[in-house]
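A lone chain, given as structure tokens: the form predicted alone.
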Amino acid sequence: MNAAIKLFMVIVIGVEISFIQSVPLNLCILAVSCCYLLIKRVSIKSLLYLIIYPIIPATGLLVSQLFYGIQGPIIGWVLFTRLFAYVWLGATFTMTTNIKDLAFTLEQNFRLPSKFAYGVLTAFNLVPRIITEVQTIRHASLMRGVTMQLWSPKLYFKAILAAINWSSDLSQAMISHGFVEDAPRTHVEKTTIRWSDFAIFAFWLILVQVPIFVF
């Protein structure tokens, strides 16, 4: 499925469940998302994280509604299941979609400016290098007898300075490879939107309406 169409589908479904107070609908979305991730062979470890991370805020919403809510416990269960539905619905996109495919389709099919598309792609590709840079700064500080915690402003100030240097290098690299801003471009990898993408989009959007009328 086209990456941009998939993203739009996830956003539309997410907005819809925000206005519908239905526990069965949230559970159906959660179950379908789980099956989809299993079909895509997402690791069990990642699926466990999708259960563990939201459990604390979801439980907080449930408990606050049970003890202090004025609309009864049903709203607490709606918010509890809705949070998990959000997380798992978002995972169907983030864990199964390549950011490069999204950037390319937004540029080629939705007229997103090339400088923005490649800028976003560069930022995502720099994430592992930023993590490594932060670790290097912390280790260098330990060698000088200074401990930098993850919340230390100096740590991130130094990381920002390193990122500024990288931005200059990246700009020169793009120019040396023939990137000209606002100039027409050719593409080695061309992305297209097929009729099947719209068919899948319509199918899932209609399927979401079933639990609303059934339950």
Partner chain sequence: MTTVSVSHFTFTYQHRDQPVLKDVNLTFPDGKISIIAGPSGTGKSTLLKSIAGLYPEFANGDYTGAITIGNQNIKQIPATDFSGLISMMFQNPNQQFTMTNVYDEIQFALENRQLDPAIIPERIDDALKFVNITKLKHRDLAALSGGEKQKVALAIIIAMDSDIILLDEPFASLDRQSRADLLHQLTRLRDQKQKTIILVDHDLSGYEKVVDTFFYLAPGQYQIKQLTPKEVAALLVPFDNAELKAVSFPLPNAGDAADLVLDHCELKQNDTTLLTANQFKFLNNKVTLITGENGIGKSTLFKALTRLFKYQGVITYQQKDIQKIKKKKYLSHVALVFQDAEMQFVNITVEEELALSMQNAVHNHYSKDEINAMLKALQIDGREKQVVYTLSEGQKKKLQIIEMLIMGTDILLMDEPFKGLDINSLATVVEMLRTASQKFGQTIIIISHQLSGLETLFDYHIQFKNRQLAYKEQLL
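Here, rigid core means the biggest group of C-alpha atoms that superpose within 1.5 Å across both forms. Here the structure is a predicted model, which means the values were calculated and not measured. Positions refer to the first chain, counted from 1. What changes on going to the form predicted in complex with the partner chain:
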The other form holds:
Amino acid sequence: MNAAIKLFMVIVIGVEISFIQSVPLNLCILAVSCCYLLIKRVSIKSLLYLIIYPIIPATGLLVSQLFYGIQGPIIGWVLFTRLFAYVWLGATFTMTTNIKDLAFTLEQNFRLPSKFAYGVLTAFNLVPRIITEVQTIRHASLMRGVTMQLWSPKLYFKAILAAINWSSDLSQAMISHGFVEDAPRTHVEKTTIRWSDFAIFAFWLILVQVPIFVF
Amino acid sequence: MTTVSVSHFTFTYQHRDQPVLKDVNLTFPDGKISIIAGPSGTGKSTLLKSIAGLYPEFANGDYTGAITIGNQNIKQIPATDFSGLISMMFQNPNQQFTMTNVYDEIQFALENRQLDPAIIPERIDDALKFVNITKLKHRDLAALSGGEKQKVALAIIIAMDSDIILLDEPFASLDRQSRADLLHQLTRLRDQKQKTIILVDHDLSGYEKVVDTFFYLAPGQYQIKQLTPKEVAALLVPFDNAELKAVSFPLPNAGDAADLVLDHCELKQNDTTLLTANQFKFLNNKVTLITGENGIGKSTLFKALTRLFKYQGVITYQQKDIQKIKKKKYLSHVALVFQDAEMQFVNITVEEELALSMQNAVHNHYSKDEINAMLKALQIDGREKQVVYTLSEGQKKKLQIIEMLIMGTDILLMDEPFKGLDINSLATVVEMLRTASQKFGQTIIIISHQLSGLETLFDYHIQFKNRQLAYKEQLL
Amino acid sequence: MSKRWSLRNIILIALIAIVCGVIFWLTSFIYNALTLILTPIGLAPAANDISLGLWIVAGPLAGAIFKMPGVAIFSEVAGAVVEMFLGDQWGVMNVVSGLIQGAGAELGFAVTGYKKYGHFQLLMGAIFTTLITFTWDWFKNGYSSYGAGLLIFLFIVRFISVWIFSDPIPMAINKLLKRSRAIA
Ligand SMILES: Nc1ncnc2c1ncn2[C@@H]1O[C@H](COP(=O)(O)OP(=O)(O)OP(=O)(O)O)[C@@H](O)[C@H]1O
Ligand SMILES: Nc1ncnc2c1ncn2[C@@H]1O[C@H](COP(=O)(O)OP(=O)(O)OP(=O)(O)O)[C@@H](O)[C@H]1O
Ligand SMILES: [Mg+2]
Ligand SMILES: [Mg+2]
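Here we have the form predicted alone; I need the corresponding form predicted in complex with the partner chain.
Whole complex next, starting from this chain.
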């Protein structure tokens, strides 16, 4: 399915469940998302992560409603299941699509100027380096007798400074590799939008409404 | 016509009272290989980036004068035609990649050039083959060794197939064999495809038969001039390999003292084993050289020794497992000079960097005056307020070496510290390292591909080959 | 820094957002620890309100550095897309949150017609951000079913957090960056 349409669909459903207080609805979304991820053969490890990750915040929301909620415990369970629904719903997008697909389709099918698509993509590609950089900064400063805690402002500042230098490097790199703002490019990986994309979009959107009326 | 001419070129950076290059006039002939040599920090990269059309836009500075290709001023050439005409390989390959893996990066470049998608895969394969790195085709860029990155950067330039190719120290991180191979490939580009190639390098070994025109950037004059054959011959003398072949090193004796020891240690990168060492000693108070092919695992070894990389087995320092010593304490005994200088910097300006080292030095080997003398000897004095990131690559290396020497750790690991140093600076650094070792008893272990001018520095030579470390008598 | 959506500026704005995001991601254990501590007394939502400032810092920071319309919202959205792909507990809702939070900072600059980018605009941004995000949590995180006392408490905590990360902190970082001459 086209990445942008898929993202839009997932967001619409996500926003919708934010306004509807229904445990069955959340559970349905959870179940469907789970099936989808299984069909797509997402690794067991990732699935486990999806179960464990939301536990703390979801429990926090639940307990808080039990203590202070004025509409009874049901809201607590709505919030609890909703958080899981968000995470699993989000995973149907993030675990089966990558940012490259999204950038490519936004560029090719939605007329997003290529400088935005590739600018953000390039920046995203730097994430592993930023993480290594933060670790290396801490290590390098230990060698100089300075301990930098994770919350030390200097660490952030240094990381942002490095980022600023990279932004200049990266744009020079792109230009040196022939990138020209607003100029046409060819595409090896062509992205498309088919009628079936819209059909799937409509299908799931309608299906989501079913539990609302059933329960 | 792809003759590149530079006329009345004067480049001045903001906040500096002197231009880096003043009224330079040069012509790089069509279809030839030209080289620009000269001390670090004199403006070679600045000139190349200006020719590549990246400066002044991306520099805090501007130039007067003109750069022309054929008879067209580069400022008049439409951006879309530019990459077909000129492409440039940066001095620091880390700065030149925008995608995550090798294939995507080359593909991105070719799409930008509006190549027909049908022929792109073939082009990519050819370029990789040309540089002899077909095996790196689908590798992640972030997981490449320093030398591998340089080869990939070069492959992209090959794939782009521009008429004029600018190379800024393209071989600085390459092992000797790769360097020789690629130098030969450059001549193929010239002879078979009539490319105009302009390159910058400090290490001039192997260029004699390859380069058509030599230029030299004379220090202090802000000028670049073409050398006569006689001057070329004089310039190349220090890069004659004859002396290297004659050098011979002792082998260690069983009783030699060693604080740093690999004890049944194994280094693995994903599933490939890089190194197995049963019992390997790094000798105290000596200067030891480590050589080995690109990608063999040298940098990884240093990272393991400084606990930046997880290994199997045990590494000991003074008979203690290094994992059991507090990290900060351990790193005050064993420090690393990173392959990429920017990784080392913790502060913003040159002054602050030096102050930090002086303040936290483990042993105060150097007085303030001595440090100033070191800066002066390496010609990076008078730059106290300069932001470290704006230093030239060679200047970064120099600052990095000085600040790590000031720390005065017992053991100093240096990952390609001579990259980008000109021959005079190299001699000065060699002097400093000898002093550190002989006068202060520091143990210094150095990874280096470059060997010219270093004959007198090393006490021992370790060769990293076939997943093993071994002391060797010969250098080559 | 030229006021233009040039390639370099786009990359830089995205990077600033990402760096902020990565730092937040690295420190997310603080959020979880806070939640763990507060859960037994039922005050877990306060963790959200206390740490919200950290989430929104990219918008005001990018706005104060670049001083052009749309930057705050772009940086928040770009940051959110990245965070979504890094994976955290909000998944795809990050993008919605990014839009909403960016809108707050953006409005702060918009009220004075994008002519000034000072303390007042940042303060306004903090107020808008607090109001808008609070409304969103009213639905999304069930704030609608809390009593008035708790709501006022959460609101005040949130405002303080948002303000600190909207005004003093971006201003300080901006100043450091200027001093380092990293940005003109
Ligand atoms: N993060 C990583 N993930 C996977 N492989 C890696 C990673 N980093 C390095 N490698 C691989 O490990 C091997 C050793 O890399 P290392 O950087 O130690 O080489 P090196 O001997 O220092 O080479 P050079 O002389 O080119 O600097 C290389 O083949 C490299 O591609
Ligand atoms: N943004 C800047 N602000 C001030 N000075 C700068 C800036 N960028 C570069 N310089 C200075 O300009 C000079 C020329 O730099 P350049 O990188 O061109 O040198 P280089 O000849 O390539 O040196 P190397 O051999 O070390 O790479 C250096 O002295 C450097 O410190
Ligand atoms: Mg240079
Ligand atoms: Mg290396």
